[in-house]
Amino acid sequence: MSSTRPSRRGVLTGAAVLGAGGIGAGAGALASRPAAGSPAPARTVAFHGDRQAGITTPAQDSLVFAALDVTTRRVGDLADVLQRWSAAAATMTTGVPVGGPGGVGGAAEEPPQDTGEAHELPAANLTVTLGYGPSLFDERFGLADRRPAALEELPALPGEQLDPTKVGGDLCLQACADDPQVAFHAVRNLVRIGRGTVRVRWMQLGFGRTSTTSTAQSTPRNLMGFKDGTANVRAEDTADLEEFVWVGGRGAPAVDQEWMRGGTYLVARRIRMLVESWDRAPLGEQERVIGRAKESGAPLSGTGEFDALDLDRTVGGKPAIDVAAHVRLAAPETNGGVKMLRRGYSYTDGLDLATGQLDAGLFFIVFGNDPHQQFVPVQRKLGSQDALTEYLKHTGSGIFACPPGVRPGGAWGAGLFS
């Protein structure tokens, strides 16, 4: 088992590992945080609960997502890290440093328990969400018979150009907050705690939410300039959450692994937008491709953002919403009623040095209780028929099982290892 306080060498190595995993990826997002000392209310989201925070929680402004590999073959070491991660996440989501109020200080000859960059910053609605990847259920930990049937690697999908360095992972950590430094601090410290047991496989920073997960939120815009997530499932849509998001919910598929009851599955896709090509497209072409008006967000079959899609309406003998429009092909009405909860973020990773073009786009995150019957068929259709595909490249991917929430006194992994 690892000790609670890391060694000096451990701190330095852990920081290097985190950096190698992508500290520079989307680093520009960190520049958007408020200046230190700016007044801000103490906004917190409870870590403990029946379900993990960071799923139906009103989407915050910033994201740090890390996929990690487990480097030990000792199940006890993994369980220990998950327990210590739970304690640290519960502490950080209250705005308190790892190790408690004195975590940034301590003995002069020892490294502090907390790295300190979020010290004196408010919690900023920080949430930390954990997921298990399919590869965790191999022969290393004796978990093969605990793997849910829905937790299978995603199949090859039309049009994707995946970077093998941005795919998969034994675990994932999703930290969201209204201050990017707070979100980064959370993942940095969890990776530090797990040194010797886990290491970062790939990482993505996101800025600017591209979804609305509460009726109290307005619809944001993505980097193509269009409103995104108008028809998303929201926290208040309890019937839809039960049927389409929560494992074991009313109307949901049968539960095959009891430890996943009340959890959900996360699919992450790093989608690069070919913004230079998009920016040259005329407004009419952009609106045809999306199926909505750029300024108002209204479907081309209506006049207001929240008007229902009228997929039968014609204008001048042609469908008002093009047959290849993104909103038509992604709509529940054309996918057997299937819905999912979206929780994505914009990203920018500077320039693609090979082309001199911007590496920017959407880090798409979606939650559902049956991803191979929800995300996969919808994405197959989008990848082969969607007019928007001309302007996109799917370059990263992962699927993870997010267990139910942690009760006070409990820890991540308790249900899986019991």
Second form
There are 2 protein chains.
Amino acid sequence: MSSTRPSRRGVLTGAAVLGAGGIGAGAGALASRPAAGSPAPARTVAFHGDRQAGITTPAQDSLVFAALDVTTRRVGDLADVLQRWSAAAATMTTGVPVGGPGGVGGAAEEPPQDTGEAHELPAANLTVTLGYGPSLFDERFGLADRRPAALEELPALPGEQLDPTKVGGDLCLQACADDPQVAFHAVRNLVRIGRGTVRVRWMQLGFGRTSTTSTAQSTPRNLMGFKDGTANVRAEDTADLEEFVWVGGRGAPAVDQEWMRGGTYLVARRIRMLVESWDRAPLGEQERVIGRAKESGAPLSGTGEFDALDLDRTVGGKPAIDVAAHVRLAAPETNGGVKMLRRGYSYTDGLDLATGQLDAGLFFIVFGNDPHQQFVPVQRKLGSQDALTEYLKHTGSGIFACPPGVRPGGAWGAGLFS
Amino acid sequence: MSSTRPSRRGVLTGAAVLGAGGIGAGAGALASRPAAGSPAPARTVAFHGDRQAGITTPAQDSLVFAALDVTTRRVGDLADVLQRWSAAAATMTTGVPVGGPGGVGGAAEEPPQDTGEAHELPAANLTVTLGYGPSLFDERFGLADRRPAALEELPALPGEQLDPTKVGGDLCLQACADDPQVAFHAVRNLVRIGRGTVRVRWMQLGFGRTSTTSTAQSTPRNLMGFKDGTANVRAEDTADLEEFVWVGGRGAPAVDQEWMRGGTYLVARRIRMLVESWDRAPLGEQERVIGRAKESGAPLSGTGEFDALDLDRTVGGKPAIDVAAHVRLAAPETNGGVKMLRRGYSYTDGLDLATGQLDAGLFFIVFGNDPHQQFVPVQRKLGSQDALTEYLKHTGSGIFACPPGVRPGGAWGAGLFS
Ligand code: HEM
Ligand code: HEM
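Please give the corresponding structure for the form predicted in complex with a further copy of the same chain, as opposed to the form predicted on its own shown earlier.
All chains and molecules follow, beginning with the one already shown.
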């Protein structure tokens, strides 16, 4: 069986070499860079590195996201699970079963260490990214004074009708891969390793990434049919990553918890699209709502997909980009310069029995080093003014602190518990 | 952007040329066969042909299955939808939007004809397969005397705890593709075309095909970690297809409804796996339950994956393949020679809130020309004797008559309504 598999959207020899932390991320990136003249790079992303993988890694095709709760009060058990998770994730991201090459088999009297469904499948660029929720820092584990100020629960926001079964979590695991079976396998095995200590609180599958996180990627389309990710922060935008994404980066807010230096915050929002209404909206209305042309992705103030927004441009006396257009209201220009790294996925969970309509939309994931000054104010504005809001309903939500990467020999949790 | 994309599991130059009806299926297959010396075949499967595509077509990676109800009593509206569905499916399976290349755009005052999310994606071997449920032949449409005897509701079966929201349907659409976004796009657009006439009743997404339907494919693994599809009927087994799959084939039961000649029946079962218990079972127990070795897929009576089952072989006085092993009880040898064409997918729908366990398993799809003499008796036996049953729960179910293929210029429903 072939051990390489091109990613779905025509991406792209060499994309995988960006590695865990993007260009210049150090050991992780270098380790996965193939020698000149070697065959096509193996589709693996290094687990170890200064940064966690799955943030600036070129967005893979599939997502399995799990929010988990810790069910013990013994902090040692939690640290132990985090350590075993690191080892298992490091193994699985190389395409090897949990427990090593023989992990799907073993002694007849023992359950195999690995559940086996990804056996013989390529690693498919698997990344596993860990986050800590605000609730982990309550009284249970003595971590209250280690909580970064930025890791505060999200406030109530306009436009949300949260389903209480899809909110929060002590921990999150974001598994991304170019094969859904590989991503599912990773989460399932980690959940299994954590049994007795952690329990899944909610889970979301995603397909068809809705962002580019590297200039090597072409822009995908979301379930509204629009190109999504055009104006995203990318792995190559190193100055923006420093200022807006990495904790302690150049130009970023001061670090209040040293263990978070080199990490970032993840905000997840399960955003249902009212696809039936959207599909009935005329093309002109759809484009006005987004502020971009559907076919080309160009801003309505320009002609090319990557043209900068011209928010002052008028056509026939009216703004080319509507005052209520999503891109106007979300753009850094109207938000004090704030940028974010979006890394969302489309989802569909079948039929909503209450309405008989499809439950489908965007599982929005965004990374930033100051979510309460980045995601929160922008979403507060979008939720009240954005023309898109009429077609959306935020139904799930979580905020998590993603620590820096795991160095070889280290483990998740080492920084937090040390 | 590249217009070809190899299928996930290292499959396989030329697989796509099997086309709609497998080897020798006539026009459909020939139309998609590339000229000698041409570049890698475009990853498209012909929509038109003697047989519907998506049955013997090499199983693609992703499934979107929808069961629908007809909400009108005007049979002309239904025929009209089926005709528009045929045209749209023929277009989408070539990678072109509904309404033609400009279908994602159009006039500003009109909703686009296509929802756009698959725009610029390759066709990814998309197939769309239509089926009629027994309820379509009730008093509403005057079709009662056109119902084939084999299209009878499934009886109650042991081992099932059906969720009433995942059962039945007047129609079904099975969309398969090597990209979930392409499969979802197809169903979504057909549902949209049918609005006012049909409505989704239930829906299931699947990933990681659990069958091979062609010798060109390697055997995938299901979520129990076992190779699945080893002993399946394949596109190349033309005599078996005639006898067990195609209505009116050589050796098949007599045809009672001419419009079904060249069609087949689809039985769908949403089978939840109790993965947590399975994952705790020792390897030896897992292998005894299935009757095959986990790593190699070989029957416990042999050494190679494709060795025939030897049901009489004993080891140390005990049957090598346990008396309650799944393969023993499902094999043609113990079922009067009955064979079936399995074409299932893994699924996961996140967390089961009632139990806190994963809702994951196998969306089992099986094709045969006599389901009440094939699927039903085998499942009745499995549900009461199979050691695997302890780890399973059938939660969804449907039976559908899949008419023969659509000839160029023809339409779904033409045979049924003529
Ligand atoms: C289902 C919900 C959403 C949809 C369908 C959506 C769609 C889009 C589209 C089509 C674009 C233009 C292409 C691009 O630059 O990526 C865009 C841009 C953007 N969106 Fe969203 N979006 C959604 C939710 C959000 C949310 C919740 C936020 C943050 C709170 C957000 C922030 C942004 C930002 C920052 C941009 C770039 C604006 C610019 O600088 O031009 N979006 N979105
Ligand atoms: C989640 C449920 C099921 C699982 C996990 C499962 C798994 C397997 C596995 C691992 C094999 C051996 C490899 C192969 O030949 O494909 C197999 C064979 C088979 N299964 Fe299942 N199966 C399931 C349900 C069913 C059902 C409901 C039926 C039909 C009623 C069925 C019919 C068969 C048949 C006919 C074979 C081939 C037996 C032979 O000829 O050797 N299976 N299944």
